[in-house]
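What follows is one chain in structure tokens, specifically the form predicted on its own.
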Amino acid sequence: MVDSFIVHTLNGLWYGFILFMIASGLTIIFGVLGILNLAHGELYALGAFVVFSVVGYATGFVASPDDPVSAVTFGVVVLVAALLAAAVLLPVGALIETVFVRPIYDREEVYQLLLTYALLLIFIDVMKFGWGATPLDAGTYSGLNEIPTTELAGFGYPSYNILAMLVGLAVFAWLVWFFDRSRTGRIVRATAINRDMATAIGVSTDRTFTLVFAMGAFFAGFGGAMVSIGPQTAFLEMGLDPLVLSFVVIVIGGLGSLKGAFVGALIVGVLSRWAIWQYPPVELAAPFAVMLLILLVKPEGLFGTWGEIE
């Protein structure tokens, strides 16, 4: 019962990483654009098509991981792979952004959804010429397993697991450092609170927002390389329900929230993999009865709106 306890838990957790690379995208492009991007979740499913090319490339100049050496020499390569696969999203927003986004920031929020619901339909079909409709499986998964992790401290559970956990811990790390410290951040972070006073000080918002949606679609692909890298195949229409989840992460954590997005991710990723231990049939209900629970008490959300971070 502990171990059963504790495995899906960590699953849990290992999930609700996977949710936060995906939903900081999508709650970073809200927050500041004042976008809900319904084709992130295609921008997901093409980060896992693409890392299925590159690391297949990549993974092709070192040896099989047989050793513990060669399998941490392993892991390195599928996540650089991973990174320059996410990388591919960067250009990939930002030509979303300049040519399609941006004449309707000033339209109503009927228009963005329907943009971006078309966009959804048209990244499905470009995958499906691109890559084909039967499932791929990137094929790194058992050689990521041969990384010794918690095998170390006996106890037996799967390293990419652990490894993909590490990745998201970073993100976040990365992410805060990012919008408090560094000074692109603060300038992003000020156009998102007081874009016109941003405007007056000599910020160009047409830049600014096209970074902030490049990095959403960055983040989004790397979560789907994440999950490709995995036990997980990358399959058409994948995009959905990490889509939905999203959007419930940032309506729990808060609308535009980061650290709100980092909380809510691990509370529907735990609460998740516990429904599957416990209650298969409510998987899906349990982090929308949250959801519902935490409007109810606290509509904005548990830390607010964009801006939190300091």
Given for the second form:
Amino acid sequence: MVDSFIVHTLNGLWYGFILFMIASGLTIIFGVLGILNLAHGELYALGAFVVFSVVGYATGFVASPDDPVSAVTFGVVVLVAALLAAAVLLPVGALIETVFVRPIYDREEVYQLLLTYALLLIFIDVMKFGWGATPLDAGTYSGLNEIPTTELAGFGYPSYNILAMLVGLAVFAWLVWFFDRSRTGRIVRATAINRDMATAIGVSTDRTFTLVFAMGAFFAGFGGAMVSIGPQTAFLEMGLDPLVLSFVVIVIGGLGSLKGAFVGALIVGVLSRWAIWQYPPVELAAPFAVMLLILLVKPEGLFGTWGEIE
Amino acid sequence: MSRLSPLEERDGDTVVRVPFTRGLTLTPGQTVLALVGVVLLFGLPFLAGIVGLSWSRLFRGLLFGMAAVGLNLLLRHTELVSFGHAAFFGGGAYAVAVMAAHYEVSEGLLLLLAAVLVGTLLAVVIGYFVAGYVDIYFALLTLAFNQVIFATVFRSAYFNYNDGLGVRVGGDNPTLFGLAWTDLGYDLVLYYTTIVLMLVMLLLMWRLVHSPFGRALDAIGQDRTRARFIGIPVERYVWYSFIISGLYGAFAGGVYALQRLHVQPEPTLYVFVSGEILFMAILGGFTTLVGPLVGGVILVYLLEATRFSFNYYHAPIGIVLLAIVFFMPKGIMGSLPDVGAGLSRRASDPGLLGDDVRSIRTKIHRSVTRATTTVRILIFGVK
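Coords for the form predicted together with the partner chain, given the form predicted on its own:
Next comes the full complex, this chain leading.
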């Protein structure tokens, strides 16, 4: 009972960290650009597909792990491959922002939804063209799970999931550092708070917006890469559910709030895994019920800021 | 001008009075278009086959379009973007299926009544909670309600999970007007009953948006605070319009269930169906009354037809939507007057074509310049 409680909670945390990587991109794009990007789930899926190609290439250089040292080497190579796959999303995000999103900042939000929905549809076919319609499996999961970490704690748990959680935590820490401490991050926040004033003091809002969109795409792709190396396969429709759940996450946390997205993602992740464990029929509905409750009681979310990054 | 003649002079233009609408009028051109539309609707089962289109697919398009007409009441007048209208469409469809599968009701009109009642009830409850919210919050709240309903249906044995429920009682089609029909007869009677009801509902909607209530909704859409100051009970009116728009969706969903005779959660209740209903309204032209209907027919037809004929069936629709966003923001019906006026001006003065070529050239030149500037700024910054 206690064991399965811990396992399900850990699974929930793992899922929550993946959700956070997607939702963080969604929330910073919304916070700075004011656009709810419906194609964000497809960027996540694209990351999952790209990592399949990159990891297949990268792991060709290292043998499958058979002792601790080679296991760690293997793990590092795979992580670097995931980062490379996500880096592919940087130019993709920048291109989408400059070509498609930029002309419609001043239009009504219904057109922004329509545009990003159109991009979503196009992306699905691009991925179908690139990788085919059958689900793909990167196949490194079993190799990564041989890295011995969890036997130390007294019960078995996939070491890959622990790795993914640490990565998620690192992403959160980096984002907080970036927006709080770094010069570029402060410029981004300043632009989010007051575009005109930022322009007046010599900030290029064009560059800032492109950077933010590319960053959002990067983290979505990174989340997708981490999932696709892991226990799950990459398939064409994989972007839809995380997209809808990311809405839930950023609404629970407060639109535009990074800490909110973090807490919201963990709440949604843990809650849905507890639901699967105790009472599966409510698994799908539970996150939305929480979101409804939050919206009706505290519309600005747990860490509510409205339209700027914090 | 006699009371009986439908023609009337108003502000120097000849207009056509429309019966039963207390003074609503159309221009002669619009009247012709409307009559052509009605004739097309009534002839559809026979005409569709001649030009090689699938009638039942067009029928489904009309139904989704009807839901979009309902949604458009919110979108066009109160300027609220609902992302959860599949809740009413699917609610209506599932009301039909549940009544048939669990309570063995076999009369189609009773089933339809149940659909409208259940869907409207859903709209009453959901509308009560969301009426006070605006912008993205309204969209996300309606989405959340939609998704809770979808998840409940998807995961419950009562609704038979993902497989859905059949509408046939004991293997037979439902009766219509108390009579049993052959398959073809059933489809035809259902279609014509629906068309008549649909036309009545369109007239009612038209009447509604030109009533004081409709004007009040416009005021709410423009500025809520100001509307409140002139004494409009904003939340209550939004709630009412939400209920009405839900009713249209529920009616459409009920007929959908009667037409398909089987209801599944994904094609009726999923959040992307909500998105599609919203995009139908924009594609057809959300500034017009019948635009959403046209958009519904076109989008559903594209969605269903491309799925069977192409391997890549998402991208063409995506490209159509992109074109709508960038070149035709008013949608198809909304752009018709502009396009018509432009064409007739060019017909009378061919010299304008030269201007067109020039303006296209300047546009291309300007966008190339803008693109190079953008790239320069992205790479080197503002210097």
